[in-house]
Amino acid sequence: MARPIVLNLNAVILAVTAGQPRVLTVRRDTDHASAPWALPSGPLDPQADRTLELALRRWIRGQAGIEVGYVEQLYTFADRGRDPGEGAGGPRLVSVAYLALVREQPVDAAPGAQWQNAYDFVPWEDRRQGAGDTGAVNPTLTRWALSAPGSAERRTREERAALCFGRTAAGWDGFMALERYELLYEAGAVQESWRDREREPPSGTGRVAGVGMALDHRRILATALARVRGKLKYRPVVFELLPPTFTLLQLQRIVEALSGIPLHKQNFRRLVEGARLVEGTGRYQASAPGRPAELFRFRRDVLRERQGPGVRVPAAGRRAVR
């Protein structure tokens, strides 16, 4: 007898507040503070929901009490065994994940919902202050490589780690966020790796990196981070996270928060103005200390003038340092 399939929808809802990327999370069981954090999710109602996106918006409104603007389909996650209940005879869980970009809104009226720093879950992705949390995972990756069954496999593992974490001439690639998470999962450097094996990390393994999430939701978050970093280059999605008028420094801080790397102030300004992505308003930020900063707005005409109008973030290692 064929096992039934349940279609679920997941949402990675990202904002940037005070220079930090924020992700909306919920408790899977609001009666237990120890329940793992999860991404907002809900089932498709085949009778009531005309489209997947309308269903997504409906239960985001119900779970978090917010309305989302920009939404795009991210990926479908359907690996066998994603839900522990499947092993106990339950249905197979297929999740269609979406990416939403919003300005952070209060969720006080939604029990169990909370905005959190996205890099708490994937700390190795934040390289704005240097190598980030890679020091916590490097010993585990080294041990994993050395434990390979044979010299050829060991070299393969060492090469994968070097490529993923920017230890080659190519440098750090922000778009490899998913590959990095999957490598850490395979190496036993994240909590989910041991939880899914129903085992505790062996002594001497080292601490697991970042805050764990329910099911494979950290993998979904890593996928969304890679997607939004790619989008920065060819779509003006970053402006979804800004008020109608903003300073160039505010724009830079949001791009840095999402890309996870620092940018040179003057080079960034020349890049944005040269691409004609913004236009000055002739007004200035009144409350800022020191010299008032000019307020800009997104120049919508750029959408008609050329394809792929995004912010060309330089690769880490090929930038001028502040």
Contents of the next structure:
Number of protein chains: 2
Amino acid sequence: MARPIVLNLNAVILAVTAGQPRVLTVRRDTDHASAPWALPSGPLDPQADRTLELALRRWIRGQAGIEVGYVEQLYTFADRGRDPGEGAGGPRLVSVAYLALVREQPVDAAPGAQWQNAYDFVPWEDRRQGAGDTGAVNPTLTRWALSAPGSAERRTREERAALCFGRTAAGWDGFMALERYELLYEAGAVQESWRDREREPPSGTGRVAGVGMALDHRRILATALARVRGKLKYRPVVFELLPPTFTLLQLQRIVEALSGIPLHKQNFRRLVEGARLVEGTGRYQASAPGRPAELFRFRRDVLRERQGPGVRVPAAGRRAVR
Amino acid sequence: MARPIVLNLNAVILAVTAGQPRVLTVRRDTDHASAPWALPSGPLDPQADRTLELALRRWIRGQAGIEVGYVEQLYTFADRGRDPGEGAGGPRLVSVAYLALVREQPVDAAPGAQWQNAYDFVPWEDRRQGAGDTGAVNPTLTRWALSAPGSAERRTREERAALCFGRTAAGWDGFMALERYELLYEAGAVQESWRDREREPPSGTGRVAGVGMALDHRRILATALARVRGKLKYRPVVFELLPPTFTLLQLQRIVEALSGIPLHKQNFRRLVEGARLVEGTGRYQASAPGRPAELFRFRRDVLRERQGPGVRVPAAGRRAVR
DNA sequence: CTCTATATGCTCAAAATGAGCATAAAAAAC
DNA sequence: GTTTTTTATGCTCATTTTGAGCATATAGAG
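I've shown you the form predicted on its own. Could you give me the structure of the form predicted in complex with a further copy of the same chain?
Entire complex below, previous chain first.
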């Protein structure tokens, strides 16, 4: 019987550059220009690799010449049919996905590897300029709800969409990134929905949102986004993305980039300083417009002083703040 | 080359009965009375099981006759050497661990299966009666710190122990259950430390804490505990452990049991009612000492109204509250 | 010197939190 | 049947934490 199991590792490697969250992507070996972007992935060598994390670091170093700092296991994806190549009798593909945070750096090796804006793949997750692309998926969702068999099912769909996309009293929840992707998938609002049904997506603008990815990699990306957003709140992971010394605005921009929502500047400063997450260096940022900002550094000691030190991001309410 | 990979599923099945968190355990097939307790585990049938979760439900049903409700993937454990049976050329064991929450129910099949108090395995995690067993591990940790090579390393160990066990300004953090287990493992304060080094644990009382488990199952249990504790705060998972109708004290006791800390009764009530997590039924609990308590039910609508609805557990400060 | 762009300090009201006091309503003890 | 014990529930009060905004400081550009 034993249909074999193949285990591989996927990495969502995130950086933030110029206010944009960036993700490292590759083209599949079956290279032709139209091949979809994929997340970097590599094998576990059951013989040589003592732990999954070491395996991951090893092949990321080899494939992209990147030395990743913070690494965290995300989720193990193993549904049957993830890989169409799996076919009838092929091996069952099990992927352990990891999240890694780095300061963006030139990609050395791997000609196919490339940093891209993470929100190109999930534009509805970026609410920094108001609802923007989040609103853009609404028509599709409405059509989907209307096409429901029966009015009870229609109601359910409407409620689910409203909840996911922050159109209820609960407001927008950045943490629900995965639920949103799964909803869009179900609603046929992303390219993968049609690919997996082996049909052409409906024509017309705005019918599918964001750039598609190979296999279920966009789902993995959504999972990663949800995880960082959650983690930010109670672990000082942002600092993995910053140089050792930074201004409070730089810090804020990174939190905003990942959270996908704008933050109130003065309150952010109060929060971050009040939590004693950072300490001033006494040095100031050179040559920038406006009053020079003090350079801060991460205060490692908070880890010993506070529970769950992190940047508590407020619920994105109705209005955009500035 | 290909050293094969074997994938199995582990389940931490939790219930709370009479104020105690309970975990379903089994004896290994290699049964003799002294065999260590283990978590239930089962295979993935790559052919038949469409998803890991379905596989899990299937063999739990078969093995223990239990129908689990809430299920959530915890972590994938794959370090080399987890299973000593792995040996030199044996297959590499990869385990995907799941957390399941159920109302405790009789265990049907599986003669070896048995509910046990979760805190028997990790007694230091129970702070409901003050520091209790948490303090009991302190001497061992102190010895461990003192045995450090060099005073810098000693300081590091002391700080780490202080942080993990809430002896810093940060206080006790229920969420750090895994860090604590790993610290104890390193410090030789749990039976597994000695088992894995193939040595006898030092004699004398209080040298190893809690009841040991097979393989790395106690680590998995600690992971599960950390996860539920975190999840409680922003998802209404407690209700999975309660009958459809319950008193606020029952609810509080379950939260306390899982969090491992005592809560202020009036404030808990205010919190839970204020968050509109529950609604009164107008019915009252029959025959109990004291004024009869109203029966409440979970308000499912809260999911649509609030972000991250859950029971925000306060940081366990210095003093025990009643 | 004025304008523009940031940085940073500070205030104020509203909401959430931590700790208790007080009262209500039942069963148990006498 | 009265008192005691036990739990439920209502309410207060000080403190802290948030959300929002006003005001001032300090740079470069024109």
